[in-house]
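First comes one chain, alone, set out as structure tokens in the form predicted on its own.
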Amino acid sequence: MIAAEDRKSWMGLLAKARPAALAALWDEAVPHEVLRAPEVGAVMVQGRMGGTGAPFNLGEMTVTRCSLRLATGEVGHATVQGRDKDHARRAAMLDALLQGPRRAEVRARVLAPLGAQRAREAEHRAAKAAATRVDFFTLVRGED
């Protein structure tokens, strides 16, 4: 059986990745049945004041949701923010993938690659807030 948080962590890095990235690192075809062909929609989008508030509706985002069933069996589903519908049907693929046989391929292959790149980048987004860093202190005047 797998892990929920896996599954989240892996639904989250797929759905994350730039379709032109995911497209290079998987274009493999995999016999499958599609339960519910891409489509696109909207979601409303919540946000918190400083994170903790009560939450409020921010607005809509346009999303595309997949589901597909390998011929193995193994069902998978996929939203991804936007309109394209090739990244929704991979990233469901994948995610099929994932909970069969060939999930040590496709971690090697596919979620080992975007996990690095998004570190990459998180270090990158890192590097330049720090570079913008001020850091204010206060001297002590002589007078009383």
Contents of the next structure:
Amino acid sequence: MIAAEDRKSWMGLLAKARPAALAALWDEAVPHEVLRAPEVGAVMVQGRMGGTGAPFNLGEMTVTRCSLRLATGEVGHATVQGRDKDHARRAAMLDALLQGPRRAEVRARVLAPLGAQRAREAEHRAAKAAATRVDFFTLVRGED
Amino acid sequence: MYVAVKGGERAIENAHAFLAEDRRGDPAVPELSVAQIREQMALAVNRVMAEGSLYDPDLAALAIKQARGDLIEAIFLIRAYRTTLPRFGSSKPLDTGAMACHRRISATFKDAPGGQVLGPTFDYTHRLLDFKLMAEGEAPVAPVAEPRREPTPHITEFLNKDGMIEEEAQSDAMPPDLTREPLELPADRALRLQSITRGDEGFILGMAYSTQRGYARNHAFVAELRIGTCSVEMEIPELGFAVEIGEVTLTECETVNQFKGSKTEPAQFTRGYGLVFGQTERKAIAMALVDRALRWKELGEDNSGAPAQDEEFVLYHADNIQATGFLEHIKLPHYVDFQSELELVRKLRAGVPEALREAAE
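Write the structure block of the form predicted together with the partner chain for the protein whose form predicted on its own appears above.
Below is the whole assembly, all chains and molecules, this chain first.
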């Protein structure tokens, strides 16, 4: 049994991956039947008033979705950012593989390097931001 | 006399070819790639995504190239494209409190937890042309420091704890969508925010500026301005749970305004809110000011008759695609319309005595 949290986290990682980076990590075609061919569409992104209040519509983003079933029976779904159909197909295939006997291999070959790369990039951007943090120092205090 | 004419096909075709050649410019100069626009004209790309109301940096960059840098034309292309896309659903509301901020400043609290992080800003530059950019040089490298790993809290949270600021009403109600239903007045705040966030930056800026100059006086403090990335989550019906489907860069601005209180409400601060796709801080600040000005009715304030308080005026004129469509159509053939006007003026003149006509000339 796969925990929903676990699947949620790998699906998010695959959805946010750059298509070329994902393709570089996995180019093996596994026999499968397409349940829903890759399709480009839009998702309306909602914000909240004041950051925490009632929702409002901010604007749409492009996504591509795909569903397939492996010859071994596992069903994979993907909704990935952007308009790259190969990205959606690859993500759905990996989602299916991660539910089957090859999950350890896919974790090691795809998820681990993808996650590490993402963390590195986020960390580097945060580090550049941190260098622009203001340190105030007191020149003069008003009281005697 | 009515004369129907047709023609111009060849002229139109050749005009398009002329446009294509001019778009390319001098062939001795290397052609601009879409990736170059996406990476190096990022703020133009952000504006096109925000006002085109579609987050896709590659498409926005392509639109800018096709439009020869005319951003309103590029926004038009994006708006036209988005109508061709099937809508797969709505995301869960973004959690901007979890934003990975690369800029975050407060004009109200010097020592805000999380600090004042300037990020990649034009502020404090001298606005002198940098001629070094005319020469190709090494890619610059920014300094780094120990990164913050935990999320940065919203500044208004601290005010909220003491009841010093109005609480946002909690709700998960599905908001109205002006891309699905025609905009009808009076509009609720959700509809106003959607309209302003995709509205023309220049128009929203002008409206916001008018409030600062005294039309619908509301002196706003920028409690917080943050720019960074947020994950977007959507419920996937096949799975029965929500997953991240992508990540967007956003600019969020929260303003606080003094409020003297009313018969039912104590004196406290009130809020204006701006949230815009991309690094778009002028727009986000302006949005917060206009949002606050339009809230006069729900806060029981007086209508001073200022343009920024008039939701019909603001919402019906904020959309640059509607505006430019109507504006620019008057350059297209109106031969028949004009012919009838011409006849009318001739008739009117014919009825006027000779002496008067001469005096007028």
